[in-house]
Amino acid sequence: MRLELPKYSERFGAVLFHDVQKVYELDGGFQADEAFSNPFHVIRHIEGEKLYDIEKDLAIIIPTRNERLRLLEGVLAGIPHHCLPIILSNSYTDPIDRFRLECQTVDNFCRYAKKKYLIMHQRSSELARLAQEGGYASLLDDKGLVRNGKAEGMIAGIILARLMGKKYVGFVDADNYFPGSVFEYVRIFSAGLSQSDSPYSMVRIQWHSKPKIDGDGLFFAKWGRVSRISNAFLNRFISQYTGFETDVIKTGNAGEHALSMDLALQMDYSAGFSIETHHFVNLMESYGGVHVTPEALPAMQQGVYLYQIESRNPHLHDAKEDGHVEGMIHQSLSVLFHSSLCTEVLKTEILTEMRRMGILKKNEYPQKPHYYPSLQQLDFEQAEKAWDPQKHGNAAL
């Protein structure tokens, strides 16, 4: 793959937020090519090679609820032979049993594609139990299982990618219309974090533009109805400490992002689907030097790395409902209002934007998000012992 080197970055502590860049080749070769081993070139070009390393270490996460079963086998078909996908339903089980359904569309597909691969449903009492062994019980709902939620369904995916051995986790969403787009993803994520000289790295993807049917034709707008506002805010969250106005953030609410697993463990999560969102709070709220801890000191020391990578391929997916965006809107925002390092002046704006948009009545407050602590809580060695992964697809063999 070759990418444009980052225009500018904008640094937060020991943060350091890259400015998007560019594909310019899907494929860039297998092998280095000499002519970009000029430290000027602004090409970064990541051969094949180190794209395969990363992805053989790359467990990718599929949270999905009653998608189409169509769908789920594009993703897969788009997902690079080496990476292993871990499938969290949280589909109906009655009156029609959905999860079974999907089980069975992913262990067809898998088979005939000679892949391995791992499906669990959010709510199935084994997910639950290793949370329960390992000491993660806030994962966890009054019935003892692993609650609703988006959120939820990538943590327990974290969870099962580490018990693989898996040094790289990745999230795609179930509802993509293009397979080609989901290899081009992935492929970012691998180039993404190889460019890291840091263990403590996240990739996230900026879509080249969402597909909307207007008139007779396609519109291809550029940002989404939550982008636009969840970003505008995050640079105002930066620029309130930095002094500087930026844009330097454009991927506020990226599902598709990858973790190096080191950092995965290391943060702290936000419930719904305010998660992506928080992933900058965190950053910013655990490496940007305003407070310190023990636990964050070696991140601090080595540099959290934070790339965004524009792709090719447009993203199709289902539209949601204007409830949906809302609700969105609200969770996004509310992680930035109720964080420790949110200015009174940031908390009067966004105040002033949700009520104007009519999220909050005039004398409303946003409702402060659920937390999850850090995955380094939880004792994976006492997990491991509750989990016998060949129950839930091929991976183990």
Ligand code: GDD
The other form holds:
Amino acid sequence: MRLELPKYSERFGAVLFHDVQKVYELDGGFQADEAFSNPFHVIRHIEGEKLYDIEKDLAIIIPTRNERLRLLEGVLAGIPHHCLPIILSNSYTDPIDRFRLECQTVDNFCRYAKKKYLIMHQRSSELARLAQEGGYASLLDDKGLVRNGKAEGMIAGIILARLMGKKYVGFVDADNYFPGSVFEYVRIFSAGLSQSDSPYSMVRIQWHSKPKIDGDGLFFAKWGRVSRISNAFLNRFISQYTGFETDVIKTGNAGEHALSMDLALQMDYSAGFSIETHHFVNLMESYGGVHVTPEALPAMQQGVYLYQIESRNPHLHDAKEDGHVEGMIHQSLSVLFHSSLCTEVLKTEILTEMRRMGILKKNEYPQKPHYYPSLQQLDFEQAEKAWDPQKHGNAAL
Ligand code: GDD
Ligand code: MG
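Now that we've seen the form predicted on its own, could you pull up the form predicted in complex with the ligand?
Shown next: the complete complex, the earlier chain at its head.
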């Protein structure tokens, strides 16, 4: 892959937020290119060999809930062979057992492709046992099962990836219509992660565009309704400390993102659809230098790098209803509002915006999300004893 170098970066304590990088060539060649020996080039060439080295240690977690099986199969087709797909499903099992259909679809696909995979249901007792035995009961609800929600599925996916010995995790939604864009996202993950010389790094995808039908033609929208708002407030969040206005954050809600396992295990998470915005808030809270804790010291010393990379493919996924979008705005802004770093001025701005949009009534306040502590608290050795991966796919065969 050939990637533009980030033009500028914003520092917040030990965290370096890099500005968006463009993809120049999706396939930049397998071996090193002499042309890149000159230190003044502005494009980074990441050889195929390097991408492969990361991808063989990369699990792609696919959270899914009642998505079309055809789309799920397309997503699998887009994932490079040497990555491990982990499908974390919260689909209904009654009256029709959709999860069983998903298992059949995935198993059939992977049998033909001779591909390793892992699949688990979010509400299964086996998954709950992993969290329970590992001493990470905060992921469980009052029925003793993993809580509902996308973030909860993602956290469970990280646990499984770590149990499978993976060094990186990436997330791709199951409702993507273009397998080619999934392939590009994964390549961007490996290219992005390869740039870091710290073990703590994250890559977030900025979609090139999201096509929509507009009259007789297509309109390629650049910004989603949710990300437009969360990016603006995340940038305000940074500026309130640096004193300089910035627009560095452009991926506030990036569902498609990847992390090094070291960072994924260090971070705290928040529930549902607030998780992606909370990544930024948590990085600033934990490694921004405002509050310093002993657990954060290794990452603070080595630095935490965040890369934002713009894809070339448009992003086309299943359209969800309007209430869903409002809910996502509410959840995204509430993690900012409830952060210990949020100033009174910014809180007032958030309240004003949410009331203006009709998301909150006059005397209402954003709901505090449920938070999950760092996965470092989970005892993976104990969790390992609580499951048999061979019952959930062929990854351990
Ligand atoms: N395991 C699991 N559990 N998966 C879920 C759940 C759940 O409770 N709820 C939703 N999902 C899955 C969906 O099936 C889909 O594959 C993915 O999570 C994203 O959900 P969507 O409902 O399609 O969300 P969206 O398209 O509106 O928003 C996506 O893009 C945003 C912007 O990039 C999500 O990825 C957001 O998190 C993201 O901020
Ligand atoms: Mg979607």
